[in-house]
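Read the single chain below, which is given as structure tokens and is the form predicted on its own.
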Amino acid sequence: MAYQIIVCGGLAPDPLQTLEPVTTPTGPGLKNELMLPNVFDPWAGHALYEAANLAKNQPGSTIKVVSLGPKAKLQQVMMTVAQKLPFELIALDGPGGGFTDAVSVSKALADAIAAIPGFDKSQALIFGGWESATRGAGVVMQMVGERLGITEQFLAVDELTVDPDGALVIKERVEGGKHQISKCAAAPAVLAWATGSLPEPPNHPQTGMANMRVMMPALQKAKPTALDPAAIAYAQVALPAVTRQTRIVKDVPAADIAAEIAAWIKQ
């Protein structure tokens, strides 16, 4: 079975950088945000690597990546991602980061997917991150699916296999460290990935060169995408406060100390 695999993935500031929220004229943002190096969102990265594995095992399948972010940042990040595996980029030039509204983002992504030439919903698998490194809304992929009319949705996916009859067997995380096994008869489906089970592919310069031949024109033609600035409002943005309470004691049994700590946590 050949699939049209579409991976939704945004950008995130490099987690090794110091991130400090500030209030800007257009709303909350990060201090020196334009200077911060970006990476492809790690959650979306797992979805992309799983898409590559599925496409390799299902001849005729294609991979497209739909990404919303500032065009200059997209170019910087995609030059690295392009060396990992073959895919076609659909770039949306617009705001990114952790302070964008999930509803507006899902609409932009769904509209871009629906406008893909030759898009066939009956063959579509929409991949993306269950969460993201920039915000923990956890709802974007569901809303993308609903806007596309795809109601078979699976969240916190760790594994996907295809039966000989073409059915999708999906392993999802549930509470208690357990997994739920689901079977979906056929595409279309939305899969929001957790960590998956595949490592990051090694760089392959020849793949990168082939990707960049079509990626650069796609970036130049990136559709300007404005998100609704009034869709969400933030009263305040700040780093989490650090609280430390210290008391020095002597000759107290370890069990009593543990009980006191447990009682303090419950408070």
Second form
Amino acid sequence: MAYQIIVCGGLAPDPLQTLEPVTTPTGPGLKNELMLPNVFDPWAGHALYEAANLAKNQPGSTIKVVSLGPKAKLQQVMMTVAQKLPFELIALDGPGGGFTDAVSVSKALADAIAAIPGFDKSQALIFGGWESATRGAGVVMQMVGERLGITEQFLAVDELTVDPDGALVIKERVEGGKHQISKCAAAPAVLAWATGSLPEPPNHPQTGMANMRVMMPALQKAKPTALDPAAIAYAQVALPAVTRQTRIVKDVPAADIAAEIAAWIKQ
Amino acid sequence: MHATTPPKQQEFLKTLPGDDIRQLLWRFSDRFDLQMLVQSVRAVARGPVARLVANGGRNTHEWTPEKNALLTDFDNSGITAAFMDPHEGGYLEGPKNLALSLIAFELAWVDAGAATCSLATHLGLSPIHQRGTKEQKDYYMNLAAPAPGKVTKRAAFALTEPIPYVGVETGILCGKIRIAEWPEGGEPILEVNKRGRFITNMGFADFVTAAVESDDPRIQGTCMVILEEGDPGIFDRGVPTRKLVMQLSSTSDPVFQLKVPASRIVGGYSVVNGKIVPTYDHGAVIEAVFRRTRVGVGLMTSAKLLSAVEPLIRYHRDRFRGSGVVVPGSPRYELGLQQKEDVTHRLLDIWAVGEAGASLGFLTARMYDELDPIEKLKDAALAEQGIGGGMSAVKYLRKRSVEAIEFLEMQSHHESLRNKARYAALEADPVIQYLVTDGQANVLCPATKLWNTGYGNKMMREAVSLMGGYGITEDCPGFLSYKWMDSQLEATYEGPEAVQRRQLSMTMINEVFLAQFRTWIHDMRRVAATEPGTGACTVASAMHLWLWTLEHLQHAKDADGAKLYQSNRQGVTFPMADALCWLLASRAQILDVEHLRREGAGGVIAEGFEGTVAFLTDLCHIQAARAAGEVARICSELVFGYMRHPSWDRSDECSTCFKEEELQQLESLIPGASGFTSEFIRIDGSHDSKAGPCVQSTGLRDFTRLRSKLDGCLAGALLAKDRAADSIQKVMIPAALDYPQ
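The structure above corresponds to the form predicted on its own; please provide the structure of the form predicted in complex with its partner chain.
Let's see the whole complex now, leading with the same chain.
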């Protein structure tokens, strides 16, 4: 079975950067946000690597990545991601980060997917992260599916296999560290991935060169995509408070330390 | 009139310069292949390389499995294949000097040993790439190109040899080659005896390109020969060198005693009158190889200096945080040691040298990318005229250098003043373009290697010192102490400092280069006219002073009548080479910032552009002032230092001294008027308490004028430093270093 795998993947500021919330004329943002290096959202990254694995095992399958973010940042991030696997980029030049409205984002992504030439919903598997590393709203993929009319949706997916009869066998995370296994007869479906089980593929520069020859013109022509700034209002934004309490101990058994930590967590 | 001091309320640097800025500065913003390369090399450097260093991988001389695993990372990231052309298994089209320089820069940002390991692999292949026959290139590049399911074969380069206890000499070879067998009508079999010293990559190399000399009347001269591990005989990797630095590269003293077919001579051979005549002697091969690879080494030290900026700012800023008595929001908490001007100013010195070195190195790398195709066209043009290599080519090129100078002079004139037809003809002539580009490259390459590593090493010590006691521990963020020690080796390998100075002392007096240098002075003046804050005016004045001094020294003699500027007078030639390096680095830095100012404007850089350009401009000014100071000092020492100091003992030198009674008479007419001179003879015949009359600058008035002008050009340089120091206090840095400690 050949699938049209479409991965929705956004950008996130490099987590090692100083992320300081500030108020901008258009709402909350990060200090010097456009100057911060970005990475491909790690949750979406898992989805992409799983897509590559599925495409490899299902001959004829294709991968397209739909990404919304500032054009220059998309280009910067693709310099790395494009070296991992062959895919086509559909770039939407618009705001990224953690303060965008999930409803508007889902509309932009769904519209872009629906407009892909040759898009065949019956073969479509819409992949993405189950949440993002920026704000973690965890709702975009469901809304993308709804807008596209795809109602078979799976969240926090860790594994996907395809039965010989073409059915999708999907393992989703549920409460208590357990998985729920579902069987979906066929595409289309939305899969919002948790971590999956695949490592980051090694670089392959030749793949990167081939990808970028196509992506660079696509980035130049990226469709300007405006989101509704009034769609969401934030009362307050702040980083989680960091506290450090240090106590010097010596020769305490590891079990005692673990017990103390567990007791502290239970408080 | 332009103000040389920009308004105080200029934008400050918001974040450390990112990739978008660097791509513009170093001119690869339009090369996505290089941008990808940078990202993948960076992932290796700040991933496996940094983890290995943090886990103590440097604490042994042995080539361990953990170190060996880096080679696979190099293969997977595209570092190994970056050297090859696409048809050889690579992925980068065209010349690769800039690409290889970027690799060296990124790896050295974390560990220079890893960078050396990568460079040495390319160095081992370089003789084959530059001078090999088609068959040799096809075979060995394919062996060395990584591919799925294939074991990558590694190369090493063996030039230096042990001459027992008296050092090494690259011009004299002890490795011997003789004919072991020469079957009738068949290919000769050669016996190679070679002992290498300090040979990089020998812990794992599968084949070696070795320099050898004929020990057989049936072989002419010297050559380079390819040795493989499986060849019959001894392929002994030798004992690891007990070096104190760069332990992520493998170095040992190998021994080879092998029999190989004559087809292994790099570049092939011909048989003339029963004698094997190698197409290239070993000198022709290493000249082509080293002139390119030395650039990457220079850039390694610059990478370290720039890599030190972020850890230093973090250390200084966070120095007092965590103490109960230093409360958040207080200057001591927010700025830490950055409250002290000395800290920020010294950091600026380090940063400015790093920027200047990087600009010089990448300029040189780009120049070799330009030179490579021009050189091929030149070779073809010479071949068409029946001119081979060697002295006939040298003579021909020397003859045509007059036209190259003519071209450069026309280039410096306004278009409307040129003879258009003549200019177009010279511009289209590959020989002329080769002479012009080669003349620059022959200076820029040794300058990069010499200045970036030599002065960079001194500034790395400064960086370590700015970390206090922490700097000299294994826990120092950014591995600064390792970087400091490693940079000492960078200043040494691939031709130590004296070799670079010697090369410069010859190439910098090439008339084609000097014609180019004169146009550069005008270029700097033009930059100064629009952007005085760059210090371009200072650099132009310093270049003028240097040029005047060079011309003076080439004709002047010392007090004993000996010629000053001559090959063996290294006390004259070497300091002039050093002074030139300062100028070239500062000029390159200014040109890069001007390029950024032009190309990054208009929203190309989304945010913080003004502040970044203002800060980098101030760094240029700081560096320009420092360069001018060095040049002025060196030139003054050389111009005056070889003159005999006047003495009271010589009556001819006292002929202009006043007599005490003359001064007394003068004083009685105009009180205080005698104070203008201390050169007088007292009534008792004695003189004032000094060595002798002041030196008369006869014939040196121009020098004095230029020197005085240069001193005045320093105006504003320290104001620039104060502004830049403000930026250092305010700049936002990442929350943590992006590689482990």
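Positions refer to the first chain, counted from 1. In this text, the rigid core denotes the largest set of C-alpha atoms whose superposition between the two forms falls within 1.5 Å. All values reported here derive from a predicted model rather than from experimental measurement.
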Core aligned, does the CA of residue 22 move at least 2 Å between these two forms? no
Check the Cα of residue 262 between these two forms on a core superposition and give its shift in Å. 8.8
